[in-house]
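Have a look below at one chain only, the form predicted alone, in C-alpha coordinates format.
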Amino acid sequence: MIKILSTGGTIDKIYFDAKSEFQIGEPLIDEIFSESYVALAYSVESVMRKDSLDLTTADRAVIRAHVEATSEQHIIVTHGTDTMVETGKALANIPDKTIVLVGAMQPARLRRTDAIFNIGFAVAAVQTLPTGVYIAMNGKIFDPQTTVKNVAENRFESSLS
(Lines of atoms letter the chains of each structure in order from A and count residues from 1; the text may use other names and numbers.)
(Lines give C-alpha, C1' and ligand atoms only; values in the text may rest on other atoms or scores of the structure.)
Protein backbone atom coordinates (compact mmCIF):
# COMPACT_ATOMS: atom_id res chain seq x y z
CA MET A 1 0.00 0.00 0.00
CA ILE A 2 1.26 3.46 -0.92
CA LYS A 3 0.14 6.46 1.11
CA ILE A 4 -0.09 9.69 -0.87
CA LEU A 5 -0.09 12.91 1.12
CA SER A 6 -1.19 15.93 -0.89
CA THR A 7 0.08 19.32 0.26
CA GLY A 8 -0.89 21.45 -2.75
CA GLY A 9 1.50 22.98 -5.22
CA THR A 10 1.34 23.28 -8.98
CA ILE A 11 0.20 19.67 -9.55
CA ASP A 12 -3.26 20.54 -8.18
CA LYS A 13 -3.58 24.11 -9.44
CA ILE A 14 -6.70 25.26 -11.29
CA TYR A 15 -6.74 28.26 -13.58
CA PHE A 16 -9.59 30.70 -12.94
CA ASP A 17 -9.97 32.69 -16.15
CA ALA A 18 -12.31 35.29 -14.63
CA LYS A 19 -9.70 36.05 -11.98
CA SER A 20 -6.70 35.42 -14.28
CA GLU A 21 -5.03 33.43 -11.54
CA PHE A 22 -4.27 29.92 -10.37
CA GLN A 23 -5.62 28.49 -7.14
CA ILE A 24 -4.95 25.09 -5.60
CA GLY A 25 -7.80 22.63 -6.07
CA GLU A 26 -8.58 19.14 -4.83
CA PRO A 27 -5.86 16.48 -5.27
CA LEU A 28 -5.88 14.94 -8.76
CA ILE A 29 -4.12 11.69 -7.87
CA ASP A 30 -7.25 9.51 -8.01
CA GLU A 31 -8.13 10.85 -11.47
CA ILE A 32 -4.56 10.47 -12.74
CA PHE A 33 -4.34 6.89 -11.45
CA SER A 34 -7.74 5.99 -12.91
CA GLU A 35 -6.84 7.35 -16.35
CA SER A 36 -3.50 5.51 -16.19
CA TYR A 37 -5.07 2.15 -15.22
CA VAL A 38 -2.95 2.00 -12.07
CA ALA A 39 -3.49 -1.35 -10.37
CA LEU A 40 -1.84 -0.90 -7.01
CA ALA A 41 -3.19 -0.32 -3.54
CA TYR A 42 -2.99 3.29 -2.42
CA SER A 43 -4.79 5.88 -0.35
CA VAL A 44 -4.79 9.66 -0.67
CA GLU A 45 -4.92 12.16 2.17
CA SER A 46 -5.12 15.91 1.62
CA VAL A 47 -2.92 17.39 4.35
CA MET A 48 -3.18 20.98 3.11
CA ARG A 49 -3.77 22.94 -0.09
CA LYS A 50 -0.98 25.50 -0.19
CA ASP A 51 1.48 26.92 -2.65
CA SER A 52 4.88 25.79 -1.42
CA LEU A 53 6.06 29.41 -1.20
CA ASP A 54 3.43 29.87 1.52
CA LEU A 55 4.55 26.89 3.62
CA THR A 56 5.89 27.68 7.06
CA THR A 57 8.03 25.75 9.51
CA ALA A 58 4.80 24.86 11.32
CA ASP A 59 3.31 23.51 8.05
CA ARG A 60 6.39 21.34 7.54
CA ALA A 61 5.96 20.02 11.08
CA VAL A 62 2.35 19.09 10.21
CA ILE A 63 3.54 17.26 7.07
CA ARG A 64 6.19 15.44 9.10
CA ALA A 65 3.59 14.45 11.74
CA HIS A 66 1.37 12.97 9.02
CA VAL A 67 4.29 10.99 7.58
CA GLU A 68 5.26 9.70 11.02
CA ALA A 69 1.66 8.81 11.91
CA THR A 70 0.87 6.77 8.81
CA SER A 71 1.30 3.04 9.12
CA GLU A 72 2.41 2.68 5.48
CA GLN A 73 6.11 2.36 4.75
CA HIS A 74 5.86 3.82 1.22
CA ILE A 75 4.80 7.47 1.12
CA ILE A 76 4.55 9.96 -1.73
CA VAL A 77 4.18 13.64 -0.85
CA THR A 78 2.83 15.85 -3.64
CA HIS A 79 4.36 19.26 -3.14
CA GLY A 80 5.09 22.56 -4.85
CA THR A 81 8.53 22.67 -6.40
CA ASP A 82 9.72 26.01 -5.00
CA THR A 83 10.31 24.74 -1.46
CA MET A 84 10.26 20.98 -1.98
CA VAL A 85 13.91 20.73 -0.94
CA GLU A 86 13.20 22.42 2.40
CA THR A 87 10.34 20.02 3.15
CA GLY A 88 12.52 17.08 2.14
CA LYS A 89 15.11 18.21 4.66
CA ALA A 90 12.39 18.56 7.32
CA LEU A 91 11.42 14.91 6.73
CA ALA A 92 14.95 13.59 7.29
CA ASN A 93 15.60 10.79 9.76
CA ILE A 94 12.13 9.26 9.86
CA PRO A 95 12.93 5.58 10.38
CA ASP A 96 11.60 2.65 8.37
CA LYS A 97 9.85 4.70 5.65
CA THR A 98 10.57 5.46 2.02
CA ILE A 99 9.36 9.00 1.35
CA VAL A 100 9.30 10.50 -2.14
CA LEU A 101 8.40 14.12 -2.76
CA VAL A 102 7.07 14.95 -6.22
CA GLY A 103 5.73 18.02 -7.96
CA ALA A 104 5.24 19.58 -11.36
CA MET A 105 6.25 22.68 -13.26
CA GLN A 106 2.82 22.77 -14.99
CA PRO A 107 -0.58 21.88 -13.44
CA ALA A 108 -1.85 18.35 -14.06
CA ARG A 109 -5.07 19.82 -15.46
CA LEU A 110 -3.20 21.31 -18.44
CA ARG A 111 -2.74 19.36 -21.66
CA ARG A 112 1.02 19.96 -21.60
CA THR A 113 2.24 18.98 -18.16
CA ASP A 114 5.08 17.11 -16.55
CA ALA A 115 2.81 16.09 -13.65
CA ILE A 116 1.71 12.72 -15.03
CA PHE A 117 5.26 11.62 -15.82
CA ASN A 118 6.59 12.84 -12.47
CA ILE A 119 3.86 11.08 -10.50
CA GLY A 120 4.42 7.81 -12.35
CA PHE A 121 8.13 8.14 -11.74
CA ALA A 122 7.50 8.76 -8.02
CA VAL A 123 5.30 5.63 -7.82
CA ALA A 124 8.12 3.53 -9.25
CA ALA A 125 10.70 5.24 -7.03
CA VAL A 126 8.81 4.77 -3.76
CA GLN A 127 8.47 1.04 -4.45
CA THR A 128 12.12 0.44 -5.34
CA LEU A 129 14.26 2.81 -3.27
CA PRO A 130 15.56 1.92 0.19
CA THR A 131 14.22 3.75 3.22
CA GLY A 132 14.99 7.47 3.25
CA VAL A 133 13.77 10.74 1.77
CA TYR A 134 13.97 11.51 -1.94
CA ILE A 135 12.80 13.97 -4.56
CA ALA A 136 11.57 12.47 -7.85
CA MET A 137 11.61 15.12 -10.57
CA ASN A 138 12.68 15.46 -14.18
CA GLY A 139 13.29 11.70 -14.53
CA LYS A 140 15.89 11.71 -11.75
CA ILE A 141 16.07 10.88 -8.05
CA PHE A 142 17.58 13.52 -5.78
CA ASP A 143 18.70 13.68 -2.17
CA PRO A 144 17.07 16.77 -0.59
CA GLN A 145 20.27 17.39 1.39
CA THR A 146 22.25 18.01 -1.82
CA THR A 147 19.65 19.38 -4.25
CA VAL A 148 18.69 22.78 -5.59
CA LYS A 149 15.94 23.91 -7.94
CA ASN A 150 17.35 25.61 -11.03
CA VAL A 151 14.53 28.11 -11.62
CA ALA A 152 15.95 29.35 -14.93
CA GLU A 153 16.01 25.82 -16.39
CA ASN A 154 12.87 24.53 -14.60
CA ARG A 155 14.65 21.51 -13.21
CA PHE A 156 16.27 20.10 -10.12
CA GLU A 157 20.03 19.59 -9.89
CA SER A 158 22.57 18.26 -7.46
CA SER A 159 24.28 21.05 -5.56
CA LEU A 160 27.44 18.92 -5.55
CA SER A 161 28.07 19.26 -9.31
Ligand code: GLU
Contents of the next structure:
Amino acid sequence: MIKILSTGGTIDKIYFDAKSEFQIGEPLIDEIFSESYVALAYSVESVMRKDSLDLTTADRAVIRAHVEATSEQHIIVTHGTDTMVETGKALANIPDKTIVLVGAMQPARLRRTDAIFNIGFAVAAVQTLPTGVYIAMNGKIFDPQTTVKNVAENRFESSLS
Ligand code: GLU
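Having displayed the form predicted alone, please output the structure of the form predicted together with the named molecule.
Next comes the full complex, this chain leading.
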Protein backbone atom coordinates (compact mmCIF):
# COMPACT_ATOMS: atom_id res chain seq x y z
CA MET A 1 0.00 0.00 0.00
CA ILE A 2 1.38 3.39 -1.04
CA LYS A 3 0.23 6.64 0.53
CA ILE A 4 0.35 9.75 -1.63
CA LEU A 5 0.34 13.12 0.10
CA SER A 6 -0.17 16.01 -2.31
CA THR A 7 1.02 19.48 -1.38
CA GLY A 8 0.58 21.40 -4.66
CA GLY A 9 3.22 22.66 -7.06
CA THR A 10 3.18 22.88 -10.83
CA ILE A 11 2.25 19.21 -11.24
CA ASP A 12 -1.33 20.11 -10.23
CA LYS A 13 -1.47 23.60 -11.74
CA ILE A 14 -4.23 24.83 -14.03
CA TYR A 15 -3.26 27.68 -16.34
CA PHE A 16 -5.69 30.24 -17.69
CA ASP A 17 -5.49 31.81 -21.15
CA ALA A 18 -5.93 35.54 -20.82
CA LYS A 19 -4.60 35.78 -17.32
CA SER A 20 -1.05 35.08 -16.33
CA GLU A 21 -2.43 33.53 -13.17
CA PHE A 22 -2.69 29.95 -12.10
CA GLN A 23 -4.65 27.89 -9.66
CA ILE A 24 -3.59 24.62 -8.11
CA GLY A 25 -6.31 22.06 -8.82
CA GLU A 26 -7.26 18.70 -7.36
CA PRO A 27 -4.33 16.24 -7.29
CA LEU A 28 -4.16 14.57 -10.73
CA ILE A 29 -2.38 11.46 -9.51
CA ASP A 30 -5.61 9.41 -9.32
CA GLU A 31 -6.24 10.12 -13.00
CA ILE A 32 -2.63 9.31 -13.94
CA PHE A 33 -2.82 5.98 -12.07
CA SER A 34 -6.13 5.07 -13.62
CA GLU A 35 -4.96 5.94 -17.18
CA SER A 36 -1.82 3.87 -16.54
CA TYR A 37 -3.78 0.78 -15.36
CA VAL A 38 -1.92 0.94 -12.05
CA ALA A 39 -2.82 -2.18 -10.08
CA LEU A 40 -1.19 -1.43 -6.74
CA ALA A 41 -3.10 -0.40 -3.64
CA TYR A 42 -2.82 3.29 -2.86
CA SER A 43 -4.63 6.24 -1.34
CA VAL A 44 -4.28 9.96 -1.95
CA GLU A 45 -4.60 12.71 0.62
CA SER A 46 -4.48 16.40 -0.34
CA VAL A 47 -2.53 18.05 2.49
CA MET A 48 -2.34 21.52 0.89
CA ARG A 49 -2.46 23.12 -2.54
CA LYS A 50 0.39 25.60 -2.69
CA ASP A 51 3.12 26.69 -5.04
CA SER A 52 6.17 25.50 -3.15
CA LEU A 53 7.61 29.04 -3.13
CA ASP A 54 4.74 29.94 -0.78
CA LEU A 55 5.40 27.14 1.70
CA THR A 56 6.34 28.30 5.19
CA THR A 57 8.20 26.55 8.00
CA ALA A 58 4.77 25.92 9.57
CA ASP A 59 3.55 24.30 6.31
CA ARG A 60 6.59 22.02 6.32
CA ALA A 61 5.81 21.05 9.91
CA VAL A 62 2.26 20.16 8.79
CA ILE A 63 3.64 18.01 5.93
CA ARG A 64 6.02 16.29 8.35
CA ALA A 65 3.18 15.65 10.83
CA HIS A 66 1.11 14.04 8.03
CA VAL A 67 4.02 11.81 7.05
CA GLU A 68 4.60 10.80 10.68
CA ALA A 69 0.88 10.09 11.18
CA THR A 70 0.71 7.89 8.07
CA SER A 71 0.63 4.20 8.89
CA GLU A 72 1.99 3.17 5.46
CA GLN A 73 5.72 2.58 5.10
CA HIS A 74 5.86 3.81 1.48
CA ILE A 75 4.97 7.46 1.06
CA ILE A 76 5.09 9.68 -2.05
CA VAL A 77 4.87 13.43 -1.48
CA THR A 78 3.93 15.44 -4.60
CA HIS A 79 5.47 18.89 -4.33
CA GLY A 80 6.64 21.94 -6.29
CA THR A 81 10.23 21.68 -7.38
CA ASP A 82 11.50 25.11 -6.29
CA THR A 83 11.62 24.22 -2.58
CA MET A 84 11.44 20.41 -2.76
CA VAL A 85 14.94 20.22 -1.30
CA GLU A 86 13.91 22.28 1.77
CA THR A 87 10.91 20.03 2.44
CA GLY A 88 13.11 16.98 1.94
CA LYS A 89 15.43 18.29 4.63
CA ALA A 90 12.44 18.98 6.89
CA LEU A 91 11.44 15.30 6.54
CA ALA A 92 14.79 13.94 7.71
CA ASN A 93 15.06 11.29 10.42
CA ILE A 94 11.57 9.81 10.27
CA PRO A 95 12.19 6.15 11.12
CA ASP A 96 10.93 3.07 9.24
CA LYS A 97 9.53 4.92 6.21
CA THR A 98 10.61 5.39 2.61
CA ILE A 99 9.54 8.90 1.61
CA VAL A 100 9.87 10.01 -2.01
CA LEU A 101 9.28 13.61 -3.08
CA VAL A 102 8.25 14.12 -6.69
CA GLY A 103 6.86 16.89 -8.86
CA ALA A 104 6.94 18.12 -12.42
CA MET A 105 8.48 21.01 -14.28
CA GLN A 106 5.32 21.17 -16.47
CA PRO A 107 1.70 20.72 -15.27
CA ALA A 108 0.24 17.20 -15.53
CA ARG A 109 -2.70 18.77 -17.43
CA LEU A 110 -0.40 19.65 -20.35
CA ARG A 111 0.26 17.16 -23.14
CA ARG A 112 4.03 17.70 -22.96
CA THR A 113 4.57 17.13 -19.28
CA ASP A 114 7.15 15.26 -17.29
CA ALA A 115 4.53 14.47 -14.61
CA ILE A 116 3.53 10.99 -15.82
CA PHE A 117 7.14 9.82 -16.22
CA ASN A 118 8.10 11.28 -12.84
CA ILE A 119 5.16 9.73 -11.00
CA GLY A 120 5.90 6.30 -12.49
CA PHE A 121 9.52 6.67 -11.50
CA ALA A 122 8.54 7.69 -7.95
CA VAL A 123 6.23 4.66 -7.63
CA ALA A 124 9.14 2.37 -8.51
CA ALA A 125 11.54 4.29 -6.26
CA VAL A 126 9.33 4.24 -3.17
CA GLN A 127 8.88 0.46 -3.40
CA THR A 128 12.55 -0.35 -3.87
CA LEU A 129 14.63 2.19 -1.94
CA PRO A 130 15.64 1.59 1.68
CA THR A 131 14.02 3.71 4.39
CA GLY A 132 14.90 7.39 4.22
CA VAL A 133 13.88 10.50 2.30
CA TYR A 134 14.60 10.99 -1.41
CA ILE A 135 13.82 13.26 -4.35
CA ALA A 136 12.88 11.31 -7.50
CA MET A 137 12.91 13.62 -10.51
CA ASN A 138 13.46 13.20 -14.24
CA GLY A 139 15.01 9.75 -13.98
CA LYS A 140 17.35 10.34 -11.05
CA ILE A 141 17.25 9.82 -7.30
CA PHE A 142 18.66 12.57 -5.07
CA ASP A 143 19.48 12.95 -1.40
CA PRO A 144 17.88 16.25 -0.25
CA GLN A 145 20.89 16.91 2.00
CA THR A 146 23.23 17.17 -1.01
CA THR A 147 20.99 18.45 -3.80
CA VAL A 148 20.17 21.81 -5.40
CA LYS A 149 17.71 22.76 -8.12
CA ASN A 150 19.45 24.27 -11.15
CA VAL A 151 16.66 26.73 -12.05
CA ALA A 152 18.21 27.83 -15.36
CA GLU A 153 18.50 24.22 -16.59
CA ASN A 154 15.26 22.96 -14.96
CA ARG A 155 16.94 20.05 -13.26
CA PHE A 156 18.22 18.82 -9.91
CA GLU A 157 21.95 18.42 -9.34
CA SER A 158 24.34 17.32 -6.63
CA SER A 159 25.56 20.22 -4.51
CA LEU A 160 28.82 18.31 -3.92
CA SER A 161 30.26 18.63 -7.43
N1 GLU B 1 7.27 27.61 -8.19
C2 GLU B 1 6.96 26.28 -8.57
C3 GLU B 1 6.93 25.39 -7.33
O4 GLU B 1 7.95 25.09 -6.80
C5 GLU B 1 7.97 25.78 -9.55
C6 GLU B 1 7.51 24.80 -10.48
C7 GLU B 1 7.21 23.45 -9.83
O8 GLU B 1 6.24 23.23 -9.18
O9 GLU B 1 8.02 22.63 -10.06
O10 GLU B 1 5.86 25.05 -6.85
